[in-house]
Amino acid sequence: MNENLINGKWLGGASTLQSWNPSDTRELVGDYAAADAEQMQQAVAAARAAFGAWQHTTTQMRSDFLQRVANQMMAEKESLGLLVSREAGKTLAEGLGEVVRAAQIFQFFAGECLRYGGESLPSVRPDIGVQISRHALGVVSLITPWNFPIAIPAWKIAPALAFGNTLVLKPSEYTPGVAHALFRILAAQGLPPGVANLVNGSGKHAAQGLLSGVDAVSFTGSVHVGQSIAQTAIGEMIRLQLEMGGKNPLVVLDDADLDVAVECALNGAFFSAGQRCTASSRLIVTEGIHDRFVDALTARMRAMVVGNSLDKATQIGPVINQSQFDKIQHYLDLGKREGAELVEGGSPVEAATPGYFVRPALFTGSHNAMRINQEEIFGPVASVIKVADYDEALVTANDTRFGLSAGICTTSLRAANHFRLHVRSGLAMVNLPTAGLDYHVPFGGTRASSYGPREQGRYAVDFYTSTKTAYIAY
């Protein structure tokens, strides 16, 4: 039994949850202790008790700790990457890459906690100085999804600890093994009791146990759950950071390099089995290049190898579970009923092992009002929307309640710059996939995609600290 970490002790839970390999549904990854709301509150209490001492540790001590964690993650990257692949269904390359990214995040914040500082300003009044300083918030609840089971916890845990906060992490019940492995490393590198606590369990229990007695909550997941968390958190006067859904457009103009456009669409829409909030699910293509683009993209899709994530030849692994597989099939049927044409993919894939494999799917003849173009599917499904010109493409790109990532493929500097400035999204990509970003820059979107301060990079300090303004008479 793999236990929860509360106040420095590995403890059993109120119940048990099991993690299964989506590439081979016969393989049990492990049994994990599941906390109920009461045990989650114990974790919050432990974090509260540890906060006073942790916030007053030196920045050098916190930096050294985060650097040791990064170093150990890199030392174990092969085994950790394999675990990510087994539990989340990512290809071996994706699993290894995610672990390396998570280690880089810890390394980055090992440096940031030495330099986040404050400001010294003159007052507008004589003989008075102003000192602006940053201070840790306190106890932070972190609730993370399964699609990036080590990178997303890393980009929440590392800044929380770097800036002097204590925390409780509740990972997805579908990927408890990866979170357990990460906390094993944290504990082995000298994590003080109560500073970071791990509780596996259901989202229902998290809503009951992790939104009371804390100072902030950072959540990544669905819009529906995010809205529910927001309603509770506002009543508790808790600081909020929500990263939710996306329905991201990739615009392809007539003047685009066709090979570049196809690669951007293929990578953005279908890699990681389309289970990325930044995936390109709406391909908005102008008339002059439309047919050539569709032909070239479908040819590339047919050549993609779908299968067991542990097979080195696999390019697209399984979706996470039966529920997600069924949801994808529902939207494929819905798209056809709405009048779109399924020109490629969508069928289940028979592999050497039983798993949730589906061929990447492409619709054509769709229009933006269709539900397949307005609702997040979170799978390897994309729709082509034909438009007349750039102006219609931009209007279509912005015609969504989401606003996370958007891309354009063009050789026109004027169109690229206009799109970058006028698309309503937090991320804008030019001749690049809509998915994929660096760890040292801010991440987040607009409208239903995000709420609250940005994640990642030096901008994370805005969420994990509060500012104090002090006036000093000379």
Ligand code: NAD
Second form
Amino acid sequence: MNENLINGKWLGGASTLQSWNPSDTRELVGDYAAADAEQMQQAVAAARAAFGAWQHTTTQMRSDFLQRVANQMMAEKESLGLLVSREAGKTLAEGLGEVVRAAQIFQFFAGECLRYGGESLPSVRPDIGVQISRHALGVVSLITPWNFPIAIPAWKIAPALAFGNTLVLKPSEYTPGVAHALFRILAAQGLPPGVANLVNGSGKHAAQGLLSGVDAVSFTGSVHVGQSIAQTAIGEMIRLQLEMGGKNPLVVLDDADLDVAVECALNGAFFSAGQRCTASSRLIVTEGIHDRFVDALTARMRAMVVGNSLDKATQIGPVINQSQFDKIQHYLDLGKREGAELVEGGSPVEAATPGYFVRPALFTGSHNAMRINQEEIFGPVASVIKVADYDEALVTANDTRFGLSAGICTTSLRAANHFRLHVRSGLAMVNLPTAGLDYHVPFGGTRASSYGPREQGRYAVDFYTSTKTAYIAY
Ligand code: NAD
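Show the form predicted in complex with ligand NAD, please, the one above being the form predicted alone.
What follows is the entire complex, opening with the chain shown before.
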């Protein structure tokens, strides 16, 4: 049994959570203690008790700690990457890449906590100075999904600790093992009791146990869960950061380099089995290139190797679980009923091991108003929407409740610049996939995709600190 970390002690839970390998559903990854709401509240109380001392630790101490975590993650990157692959179904390259990314994030915030500061301004009144300083918030609840089981906890934990907060992490029920491995590293680097607490457990218990008695909540996951967290958080006057879904467009114009456009679509739509909030699920293609693009993309899709994520040849691993598998099949049926044509993929894959394997799927003849183009499927499914020209492409790209990432493939500087300025999203990509980001710059979207201050990079400080404005008479 793998226990939760509460107040510096590894503790059993009120019940048990089992984690299974989506590439081989016979393989149990591990048994994990599942905290109930009461234990989650104990973790919040431990974080509260630890906050007083932690907020006053030196920035050097916190920087050294974050750097040691980064170093240890790099030292264990192969085994951690393998665990990400076994538990989340990522290919070996994706699993390893995510671990390295998580380590880089800890390293970035090891530096960032030495750099953040305030401002000093003259007052508009005589003989007065104004000083603006940043202060830790207190206790932060972090609630995370399964699709980036180590990078997302990292990009919340590292800034929370860097800027002097204490925290409780509630990871996804589907990836408790990766979170446990991360906390084993945190604990081994000399973390004072209660500063960072791990509570594997259910979302229901998190709703009851992690949204009161805290100063802020940072959530990544689906829109409907984000909305329910927001309702409670606002009632409790808790600071809120929500990162949610997407229905990200990739626009391909007649003047695009066809190879670049196909590569962007293939990567953006289907890598990580399409289970990325930044996945390109709407391919908005102008008439002149449409047929060549569809032919070239389907040819590449047919060649993709789908299978067990631990097999080195695999390019697309399984989707995470049965309900995600069923949801994808539901949307494939729905798309056909709505009148789109499934021209490639979608069929379950019979692999050597029993798992949730789906061949990457492409619809053509779809319209933006169709549900397959408005609702997040979160699987290896994309649809092509044919449009007349750039103007129609931009209107179509923006015709969604989401606004996370948006891409354009074009050789026109004018179109690229216009798109970058006018697409309603938090991320804009020119001749690049909609997914695949740097860690030192802000990340987030607009409308139903994000709520609250940005995550990552220097901008993370805005969520994890509050400012105090002091007026001093000389
Ligand atoms: P989810 O919303 O089902 O779960 C996310 C987390 O919330 C889990 O830890 C879950 O246990 C918890 N939870 C569930 N109900 C809760 C409740 N009532 N109160 C508090 N916590 C609760 O999402 P998921 O299926 O794990 O992840 C997929 C979703 O995450 C997709 O919509 C995807 O787009 C989104 N996502 C967004 C980003 C981003 O940064 N924008 C990144 C990755 C994933």
